[in-house]
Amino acid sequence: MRLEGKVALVTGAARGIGRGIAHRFAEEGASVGIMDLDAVACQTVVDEITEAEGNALEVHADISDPTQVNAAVAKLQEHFGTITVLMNNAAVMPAGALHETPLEDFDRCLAVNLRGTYLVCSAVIPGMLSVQNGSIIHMASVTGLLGLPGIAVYSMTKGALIALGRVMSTDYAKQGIRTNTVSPGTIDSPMLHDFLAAQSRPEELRQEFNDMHPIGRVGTIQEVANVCLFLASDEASFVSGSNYEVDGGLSSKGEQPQD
């Protein structure tokens, strides 16, 4: 029960990695707010967690909308208390080189991946400051470190989150708030499935993703969730400003799938 007594908010928690993290946090004793755009999907995750004897609350919101974000954060804190763990996981991933990315996809990617992170942090941090305690985790990606082809705008936002994690760790360290970043490699998740479905040769590309990781396979949602759990817990009390590359050695190898 490494998160017993803590209140956690997980964005993008209705499916995939976010859903896995929400379950993991609840398993370890946290009361978890499930934030996503889809209220029905959020409630499904809440039902899964409560059925397993955990605590969770649906707080759906479009994280690019400050009014919705502020209302959702207020609802969670009124129900469970001050949020002391924030997992910024919500993201969208448009495919394409820069000139191939439509302006509306560019704008939506920045609105969710960066503006959303800004809005949720801005709503949650005052509570953390009031109790002089908190752990903020940004979900970045090895695409923010490596030049992987075909996801230019997504990669740009993930690189920005890595930089944001570092500067936030210095801004808030003396107030008891730690900030870290997790950068997964390729993870077997709905986002990967959606990306592959949009490609001309999905099965070949899937095998290339397996092969490019020195460990010989893509990662699992549980493997990412375990690292996030560590960073959220008091076991990571001296860890701040770090970027954890959960990528099976990919970023060390520095290779990428070929066109």
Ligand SMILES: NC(=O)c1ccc[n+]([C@@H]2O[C@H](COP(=O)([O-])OP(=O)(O)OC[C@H]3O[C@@H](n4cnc5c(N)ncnc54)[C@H](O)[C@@H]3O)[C@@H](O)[C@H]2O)c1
Second form
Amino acid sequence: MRLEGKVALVTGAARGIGRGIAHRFAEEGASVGIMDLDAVACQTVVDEITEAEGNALEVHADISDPTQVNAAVAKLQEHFGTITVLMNNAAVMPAGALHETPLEDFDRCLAVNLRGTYLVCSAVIPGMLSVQNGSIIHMASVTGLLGLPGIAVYSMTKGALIALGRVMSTDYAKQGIRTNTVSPGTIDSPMLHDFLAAQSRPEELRQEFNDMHPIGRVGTIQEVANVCLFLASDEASFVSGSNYEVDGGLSSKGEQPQD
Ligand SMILES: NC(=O)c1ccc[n+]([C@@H]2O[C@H](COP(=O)([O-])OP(=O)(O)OC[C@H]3O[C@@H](n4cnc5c(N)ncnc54)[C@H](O)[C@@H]3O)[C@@H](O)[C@H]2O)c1
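Swap state to the form predicted together with the named molecule from the form predicted alone:
All chains and molecules follow, beginning with the one already shown.
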């Protein structure tokens, strides 16, 4: 029960990695706010967690909308108390090189991945300051560290989140709030399935993703959730301003010899 007594908010928790993190946090004793766009999808995750004897509450919101975010954070805190674990996980991923990305997609990506993070943090941090305690985790990506082709704007936002994690760790260090960033490699998730389904040769591409990671496969949702759990817990009490690469060695491998 590594999160016993803690109240956690997970954004983008209706599916994929966010859903896995919400389950993991609840298994370890946290009361978890399930935030995502769709109330019904959020409630489904709440029901799953409740069935497993955990505590969760549906707090749907579009994280790019300040009114919705503030109302959802207030609802969660009224129900469970002050949020001391914040998992900023929700994101969107437009594909394409920079000049191929429509302005509308660029604006939406920044609105969710960056403005959304700003809004949720701004709503949650006053509570953390009032109790001088908190762990904030931003979900970045190895795309924020490496020049992987074809996802320019998404990568730009993930690099920004890594920078934000560092600066927040120093801004709030004396007030008991730790901030860290997690950068997964490719993870076997609905986001990956959607991406592969839109490609002409999905099986071949899936194998390429496996081969790209030195460990020889893509990661699992559970492997990402376990690292987030550690960072959320008091076991990570001296860990702040770090970026955890959960990528099977991908970001550490240099140039590979070509056949
Ligand atoms: N899947 C991967 O391979 C991979 C790799 C590296 C990083 N990541 C990161 O992990 C996180 C989760 O990815 P995933 O694969 O589970 O993606 P996903 O698309 O399956 O889930 C993202 C969730 O965020 C929600 N969301 C989107 N916009 C929102 C908004 N405005 N307000 C509230 N919720 C919103 C979606 O509805 C969805 O449920 C993202 O930050 C992603 O960038 C994923």
